[in-house]
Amino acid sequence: MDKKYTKEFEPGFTPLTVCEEASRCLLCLDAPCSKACPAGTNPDKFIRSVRFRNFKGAAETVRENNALGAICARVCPTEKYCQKGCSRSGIDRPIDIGRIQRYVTDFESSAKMDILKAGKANGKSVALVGSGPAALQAAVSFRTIGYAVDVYEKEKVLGGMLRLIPEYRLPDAIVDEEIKRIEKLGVKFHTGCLVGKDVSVADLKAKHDAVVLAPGYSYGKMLPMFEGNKYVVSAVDFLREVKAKKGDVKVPSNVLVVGGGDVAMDVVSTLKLLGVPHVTDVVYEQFSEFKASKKELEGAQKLGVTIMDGFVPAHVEGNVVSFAHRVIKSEVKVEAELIVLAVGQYPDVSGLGVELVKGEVNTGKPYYTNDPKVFVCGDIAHSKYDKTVVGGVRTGKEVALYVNAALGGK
């Protein structure tokens, strides 16, 4: 086990520092931070509770609004959402909402609080396909309404794409604890069960009142010129192996990464924490149009990752890749012992009976498919929210309301 990889990169608040940070809050009457949170976690309310030393009340606010509160506290790109809306930004800097939420959920865990409660059984049941963020939140939302819930996961472990986020950002222990809370609500999990092969959607429809499909973008895209290259691995496969082995993997001394999103930043930072001295990241976007969150980019730069922006791969021969700049007349050639492609992901919906357009199901009605008993949420749902954990939480909450309404509920 690699200690650098498994140690959380960002330190948490202490009881003193969390109160100091919360005291900076302006206590806005119509808080823009809460309006900017896709999950509706109500940061203004839990920050107010922390400010007045009501940590239990703060924990209740977080958990009742976000079943994955401890996870989002660690991985949510807050600078794009709640902190972007923070009124304090106009004075000095926004409130560190993510770390306050992390302190609150850590307090909840240490105090062994039992906040989530199942609603009165309504005699109806729902099947969820997949166990990523959207499906986990949906499972909780359905249980609080009173539905019986069965979750079908093709892998042997639950969590979906949460299991790819590096340990230094999101420890497996946190994911495990969140899932235990959900299981305690009465959600039944079926692992190692591939819907479309081991059990059909028709079988689930016969057994349940509704089926919600939530397969994540769990497969890495491969550029044609890199197909079959023995030096090349997808970012998804690389991150999955490192996470499963807690960083206990062999890595070369010189690695090339192609891509500039958050997944690419996870890869390059992981490589540096594993001790790779030479990590070069070549990115299509220029810095002014970077897709990765500011926090992730700055973290990679602090670790010493070399980032070349504005280049596209033009030719590859073995472990040597030639790049051409998109704007200026410039070329660069990089030789590496390992090449990691972080150029996007895609879902596998074979056997699920739905068709995707640009990776989404879009029937014109949110979360609906052409089958009245089958719904979607998460990455494949057509939504205005980013395909992030917090975006998945939002779709998980919303699909439960849509399904409940379709089945005659309030």
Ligand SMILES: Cc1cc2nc3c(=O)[nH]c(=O)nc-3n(C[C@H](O)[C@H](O)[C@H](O)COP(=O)(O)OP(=O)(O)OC[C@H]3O[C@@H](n4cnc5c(N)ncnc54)[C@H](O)[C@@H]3O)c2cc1C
The other form holds:
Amino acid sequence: MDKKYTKEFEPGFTPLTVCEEASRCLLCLDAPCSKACPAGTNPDKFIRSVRFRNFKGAAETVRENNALGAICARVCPTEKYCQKGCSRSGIDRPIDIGRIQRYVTDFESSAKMDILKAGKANGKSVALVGSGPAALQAAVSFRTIGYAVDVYEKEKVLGGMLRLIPEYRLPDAIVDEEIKRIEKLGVKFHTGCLVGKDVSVADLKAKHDAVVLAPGYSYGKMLPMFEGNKYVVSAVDFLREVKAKKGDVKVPSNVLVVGGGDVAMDVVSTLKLLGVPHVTDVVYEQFSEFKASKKELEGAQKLGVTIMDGFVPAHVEGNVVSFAHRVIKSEVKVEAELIVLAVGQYPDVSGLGVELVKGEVNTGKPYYTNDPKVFVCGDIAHSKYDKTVVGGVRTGKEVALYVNAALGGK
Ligand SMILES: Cc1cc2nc3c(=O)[nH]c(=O)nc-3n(C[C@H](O)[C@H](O)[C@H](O)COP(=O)(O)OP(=O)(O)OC[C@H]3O[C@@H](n4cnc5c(N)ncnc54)[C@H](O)[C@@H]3O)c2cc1C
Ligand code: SF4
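Rather than the form predicted alone that you just supplied, could I have the structure of the form predicted in complex with the ligand?
Starting with the chain above, the whole complex follows.
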């Protein structure tokens, strides 16, 4: 097996380089980086600690504010948040906040620090449905207040979409460690349990004071013309299998990927790192309209992925797909041994007793459903936060406060 898939792409800082990077920080008052972090991780505070070689203090700042600090350090789109408004950009380039956070959380792990503490038991309990970033953060926030917490997850492994983010960007070991820390806080996990089928929301309501739904967008979309085609797999299923097998999968020599978002970029880059010689990505958008981040797109191009922009699938026969260009009169045919569809994900809330409007639960009251005992958070909750890991963390923190207030807590 080619080791490229399992090796973290970005090198981490050393004790020397992390201090050099932290010393570039301008120690701004009213720091724009901290204002822009959806999780409230307080970059200006932990960078200041790093500057004074206080790695322990830095780790406490990150962890107390973000239960998934080591994960966010690796996958957060920092160019959209903390690094976007960084005052240092006006001089040369923004501080590499993500990598400083990664150093700090790696330090926390190697020093075996135990920062999170459960609050005094308040005699109440909550059930969380799903174990993605939103539910994991909510579990910690509830434990901190003093709630007993049970998490119900349909898959055999915990972590939701974190288990799809390729190993070279987010090693499974990091996710395992974050979850172990949460388990140590006393959170009980029940895997292989599909709520709505194996256990009902009514059962959970009878057992707990509140139920919080966080089922995310767990399923890969199919385009009707590809339905039932034996050459076709969804990006979600493909990425999940590769990650679960640590990249030890058989790959063909020629793969067609349809889609142009960040998930599609994960698929094409994974394929190249697994050693697939011919990867063709056909994208609906033209380059000027691309949905994928510039960094992901450039990464895929550097790996040698062929990207054809502005095409829509017009016809499919077995493993041969014809595409028509949206603007110019042009048609191409691509033949591949495997076709991966990266055309989006969708939520399935069957049996959960909620209705979706444009893929979200939106009752006009944040995190509330029409049932006073049932709440939502994460990707399916209507909120002002992006559908990202850090967005999930923020909604997880907030839903705990809303539920606690609804149950008469402070
Ligand atoms: C391939 C990929 C790459 C991504 N990369 C990034 C990135 O680099 N940075 C970033 O910030 N974001 C990224 N995202 C987005 C991010 O992962 C999601 O926004 C985030 O995981 C959403 O969190 P969530 O808790 O709402 O739901 P999810 O992570 O989707 O988790 C939901 C969980 O609920 C479970 N579930 C669903 N229904 C039930 C049920 N009825 N009973 C029990 N369990 C159930 C599911 O199995 C799943 O484990 C990526 C997403 C994908 C798919
Ligand atoms: S905005 Fe940039 S320079 Fe200012 S405190 Fe934050 S990281 Fe340092």
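Rigid core here is just the name for the largest C-alpha set that superposes within 1.5 Å across the two forms. On a predicted model such as this, the values are computed, not experimentally measured, just so you know. Numbering follows the first chain given and starts at 1.
With the core held fixed, the Cα of Gln286 is displaced between the two forms by 2 Å or more.
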